Amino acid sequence: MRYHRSDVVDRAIAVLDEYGLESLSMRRLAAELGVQPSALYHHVPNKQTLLAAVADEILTRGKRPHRAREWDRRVVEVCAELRDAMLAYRDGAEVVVTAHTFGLGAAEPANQLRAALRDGGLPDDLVDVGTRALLHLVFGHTVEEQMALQAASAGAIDRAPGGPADFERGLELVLDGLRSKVGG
């Protein structure tokens, strides 16, 4: 049977969803696809571009339409659609944050953010600095909230994650800043 590239990280994802990070292996892909890992070499060279296509594609599923027009609203927009792709699958957070750091790909919301700060009049000094700052509070709070649904399920630990409220108190926070350094 032949595949695509696209039906690799389709299988990836789900090893992934399934198993984990740590199971997801060139081997255990190979296994799953019913072929030698060889053969996979001719769709991904490298486990590293593997992982950057799955987190793309982990976005490119969790995408949604953007409605917003006031810059600050188109922040909340994209904050919130890559949180909730991040948890759409297991480790899907360590997964794209681990891509995007390397600069291997899940580059959009980056760009989005900075479009967004930019056109809401955010000083270019500051743009980068604060589309760091908002992806550091998505990254940081989804990984944590991933981390802590993943052991609250195994019983490990007893308390709820911070979910959906108080990742928007937060974003919200980091907002009322970034309004104060417009046009000042």
Contents of the next structure:
2 protein chains.
Amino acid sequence: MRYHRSDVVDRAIAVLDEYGLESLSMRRLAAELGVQPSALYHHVPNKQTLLAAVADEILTRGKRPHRAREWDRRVVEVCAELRDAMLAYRDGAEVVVTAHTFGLGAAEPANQLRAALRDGGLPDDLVDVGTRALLHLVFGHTVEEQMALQAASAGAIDRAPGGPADFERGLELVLDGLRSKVGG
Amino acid sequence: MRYHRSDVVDRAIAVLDEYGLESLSMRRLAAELGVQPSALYHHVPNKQTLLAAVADEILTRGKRPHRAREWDRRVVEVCAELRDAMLAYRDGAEVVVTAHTFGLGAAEPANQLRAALRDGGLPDDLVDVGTRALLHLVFGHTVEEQMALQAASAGAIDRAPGGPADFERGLELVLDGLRSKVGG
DNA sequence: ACCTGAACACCGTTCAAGT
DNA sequence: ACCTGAACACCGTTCAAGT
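The form predicted in complex with another copy of the chain is what I need now, so please give it after the form predicted alone.
Up next: the whole complex, starting with the chain shown before.
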């Protein structure tokens, strides 16, 4: 059987979702595809690049249309889409955040947020600061939430995991700050 | 030579700072101490626990007195202390954030932030939401900043790394949101 | 109590050789 | 172009045995 890069990425996501990030090794993935580990390096230069591709694919699969017209409602939509996309696969948040940290892929959400803040009439420097703040909030919240969800499903007794309500309230804090500057 | 747990942690920080997190293996650390890898397991149950201890020690070393009296100024002080503590060692932010993510140690900053927000007269649920938002902001910003600093010092040309100015402006966004709720 | 020596079950990556 | 087979240089962790 002959594979393409997209087959490798798809299978990587399947392994990630079923067994978790710590089990997603190049050797394990190769075995899953019925191929020698060295064969993977024909489709992907290294594991880091593969994980970046996995992150991008997770975000692509989570894409949805944005209907909001006001810039601040669109920010909430983009952030919610990002959160839902990461939560859709086991350890998805960890993978996306790591890719973003290393500057590999996962750039789409940042671009959408920047565009929304610019539409809001914010000055360039505040667009930058705001975009980063929103992204860090969504990433931090979602990694924590997914951690708690997975711990709970593994039987560990845990307090309520934050959830979508706390998520939006954290967002509103930053949006309040931004809105107070848009008219200033 | 006989070692104690604190010797192991101290040496781990030295290795971290000099060679980076990816070089901080149990085997490498053992070699650095002139001991067999298995000897480390008399002082520490596993690597995860060691890294949590490293995170806590990094935060302890970065401790400083807080002089601000207003709650919002104290928030800024706590956040700046946290950021500086993590930046003081190579990959320090990554280590502290990972420990916090896995719920191992790194709990002090959260407690200090909670106390400050409570002093501000915020209701309990907003104290929770605000603490998490501030923590995620500081963590996200500092990991990104440290990444950029290390990339720059490794010769990669990079745009200005955010720095303390952007850091405080992101913070102010959330503080604006919180302040608008304290009188409401 | 603390350490050694040896082993177990893995990693990511490279590279000559095959088809 | 894509894959195999074998190797290189590592991992974290366990455990009997020593002092």
